[in-house]
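Listed next as structure tokens is one chain, alone, in the form predicted on its own.
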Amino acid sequence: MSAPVAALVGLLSMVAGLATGHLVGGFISPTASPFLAVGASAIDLTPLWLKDFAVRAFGSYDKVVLLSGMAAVVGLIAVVAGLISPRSRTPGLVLIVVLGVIASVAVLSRPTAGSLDVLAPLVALIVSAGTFAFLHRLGLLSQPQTAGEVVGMPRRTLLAGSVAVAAGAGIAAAGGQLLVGRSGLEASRKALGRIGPTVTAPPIPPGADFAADGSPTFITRNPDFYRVDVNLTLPQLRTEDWKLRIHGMVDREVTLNWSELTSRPLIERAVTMTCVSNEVGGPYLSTANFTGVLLADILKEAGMAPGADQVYTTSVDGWTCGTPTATLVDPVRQAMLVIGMNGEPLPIEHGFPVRMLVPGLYGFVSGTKWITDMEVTTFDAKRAYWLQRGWGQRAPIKTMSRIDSPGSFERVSPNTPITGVAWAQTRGIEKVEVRLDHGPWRPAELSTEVNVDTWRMFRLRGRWEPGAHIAEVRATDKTGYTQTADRAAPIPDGATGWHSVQFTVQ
């Protein structure tokens, strides 16, 4: 068999198996898909420095890059499977079996794996091996023995078989994607309509942003709100199926369903969220009006035992998070179980139907999406997902600031304002200063404050000299702390340093 034909045999066989496994996974559970399970395991096993790089380099496209890279690697292995089997199909089949075992282990190692999930990688293995054997035979029979002479059958038979396999794989993959959405999740979300709070957030006052001069709008639209998580496929959890169990070091175990949760007073608050992965000047910062139930009230009902210093929460997909108990019962902080975002039910990618929100803490220690379990415990007893990987334990959000306009290397007019945002959740921003070309610091104009848990815009007006300039910014919070110039990477507990941009006045 020629090398191109052998490579095609291997590639089509692998594609057919993975597509069929994805289809079967659609019937059972999205996490049973061999391709997605291997991807999720790759995320879990990826070294910390590489995860950090991926978020920095690709942002919200990091998962697309991961899946594309996986597809390339799987494709290369498939081609190798064909190339090592020019006459005998045995070497290629052995390699396919090895990959099938790896996929099965990946599926069964997922936190939410069920006994039926193994069917998806098993079917994928059978289809891949069967397709390889079939196409390998056609490939051997279609090879010319001498110039112009064909053994057994014309090449068009191999071509027809290959087209049939490719078409079948495409249909299976598309079917798997359609089945993932069969749960009626979006219908469940839309049926809720607008989320009406019992206690409405105060209206956003005039002057809360300088959007006309280049700052973000004060409220971030839901589609524009940043998203950082470890999910390759979004968990599928309807309100009808949602339950939250509160247990562990409590006086009484509490289980809430959707109707029991939403029958409680619903509080609406404007809160700015920040991701710990945010570099100095990074984009992972957004603000919304969140609606939810105060967690302090629920924990009070459960009755936390003395010595409990952590609330260990689990998402429906098995992701875990550890939050200091003191922050959850703090009446000033007002931690919530959130069900609404900007008047709508939570978007699916932001944790529908219920997520946790704790102002002033980075999301990796507070922001459990798709939450289904809450165990009151200690930090000594339980170590959450990111804590196991060397990230910080308590992770309060740091006082920081960012220049949004002018953008880096932008060419602007002499009277273009320098605008941006500053944040110090739970403390509030007292002052923002900007300097040009390492000169003296100048106090910037601040936008109207909404509350201490939200960002605050700043603006510095002036007439700048023509030529290249560097602008730097620093913020001071209401405790009197001024953010440090010392640069620190985001991991393990948040970046530090002054943000700067270079721009040219023309």
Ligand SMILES: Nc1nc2c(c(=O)[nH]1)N[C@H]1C(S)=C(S)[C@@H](COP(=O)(O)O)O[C@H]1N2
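What we label the rigid core is the largest C-alpha set whose atoms superpose within 1.5 Å from one form to the other. Positions refer to the first chain, counted from 1. Note that the structure is a prediction, hence the values are computed from the model and not measured. What changes on going to the form predicted together with the named molecule:
Relative to the superposed core, A174 undergoes a C-alpha shift of no less than 2 Å between these two forms. A displacement of 2 angstroms or greater separates the C-alpha positions of F27 between these two forms, with the rigid core held in common.
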Given for the second form:
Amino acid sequence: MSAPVAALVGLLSMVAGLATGHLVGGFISPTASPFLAVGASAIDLTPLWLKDFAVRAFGSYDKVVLLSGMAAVVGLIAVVAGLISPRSRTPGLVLIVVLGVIASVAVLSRPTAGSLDVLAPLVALIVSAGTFAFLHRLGLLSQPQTAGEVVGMPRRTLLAGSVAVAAGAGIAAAGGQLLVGRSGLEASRKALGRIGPTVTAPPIPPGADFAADGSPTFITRNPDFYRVDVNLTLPQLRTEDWKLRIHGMVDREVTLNWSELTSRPLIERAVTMTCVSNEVGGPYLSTANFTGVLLADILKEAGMAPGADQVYTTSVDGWTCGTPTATLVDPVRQAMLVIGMNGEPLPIEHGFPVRMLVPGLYGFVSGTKWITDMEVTTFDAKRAYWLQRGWGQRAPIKTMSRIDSPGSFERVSPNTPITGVAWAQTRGIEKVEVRLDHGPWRPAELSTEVNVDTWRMFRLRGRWEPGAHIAEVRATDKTGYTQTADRAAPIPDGATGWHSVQFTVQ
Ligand SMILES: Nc1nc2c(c(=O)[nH]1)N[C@H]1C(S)=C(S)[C@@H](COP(=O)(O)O)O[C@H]1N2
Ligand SMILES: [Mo]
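Having seen the form predicted on its own, can you show the form predicted together with the named molecule?
Every component of the complex follows; first up is the chain already shown.
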């Protein structure tokens, strides 16, 4: 058959298979979807330099980019499957079987995989192969028998067959997508109602931000809170099924279920979380009132052995994180197992039903979402997910600051204040200075401090000359340390350097 027809046959068969697999995955578990499972495996296998490049180039769109890239690669292979089968369908079928096996391995190697999950890639394989055989036959029949002769009927049949396959695939994919994002878990999360702590956080004072002048609001709304994780699909973990096992170098193992955890004293605290991947001036930091149980109390009950220096935590989907034991029992820092965020149950994308939070540490060494396992161990014995991929072992949050207004290359009026945020969790912000056009540093006004584990806003008022300007900012924390101009990349343990913004006064 002709190349375009062969390519179409290959492409449609692949789409039909993947869409049906996605639908079956929707019924079993999102990670059973062959397409999503291959994507998730790709994330885990991506070499560091590529991951780094993807985050830098595409920011939080890296997952969309990954899925589109995968679609392009799979599409290309599908076209090849068609092109290598101009007469016999065998070469194409062999290629489809190879892909089916790869998808099955990807599905079964997901940490949360159940044995039923393999049904999704199997169905995908059968549908793909069946569609290929069917369309291939129609394709052959529709070809001119001898030069110049066109066979009318079968060509129309090929067209009808193709349209039917495409429509069926579309419906299956859409159905799968609906099921993958099904609202069952969201409903049971909502049913928990407001999370009422035993000890509520003090109200946020009115002077805690300069939002009216362009700083972020002190509390970040849950939907606006930055999100960073390696997940293509969100773990669907119900409170009834949640359990946390604390074991390893302990005097006695402790296992907690949801009601055991939530019947303990619940404290609420405002904390600013930060991601180590945040570039100078970047968006990966947010603040919320977090409600949870003090980890120090739970770890005291378990009794940690003196030689233990790492608490190695695992989420339900197998992501791991290593946290220094000392930071978890520090009475000042108040590390928590978090169940509530701004009065609501933890949103699913932020770790529902339970996550870890350690003020002062970047999220990758402290913020385990969907947490189910806690092993008391040593840094020598176990290496966590990001440590295996070149990031640091111990990562306290660095003293940093960011200008939020004026925005980059914004045109503003002469009396526009320069505002932004500074953060130095556990130490607190002492001073923020701003300078214009490399002139002298000028102390900025600071917002009311809420606690040392949260960000603090700054504002510099003035009348700026018309024309182009560059503003720079640097913060000093309460230990007396002032940010230096030395630029460091986020990897391995956090970016450094002054944030600067160019703007024009009209
Ligand atoms: N299970 C799991 N927990 C995780 C991650 C992850 O990929 N998987 N990412 C961590 C990182 S790098 C950060 S910065 C914080 C971000 O938390 P947030 O998405 O709630 O802001 O979660 C941490 N916890
Ligand atoms: Mo992070």
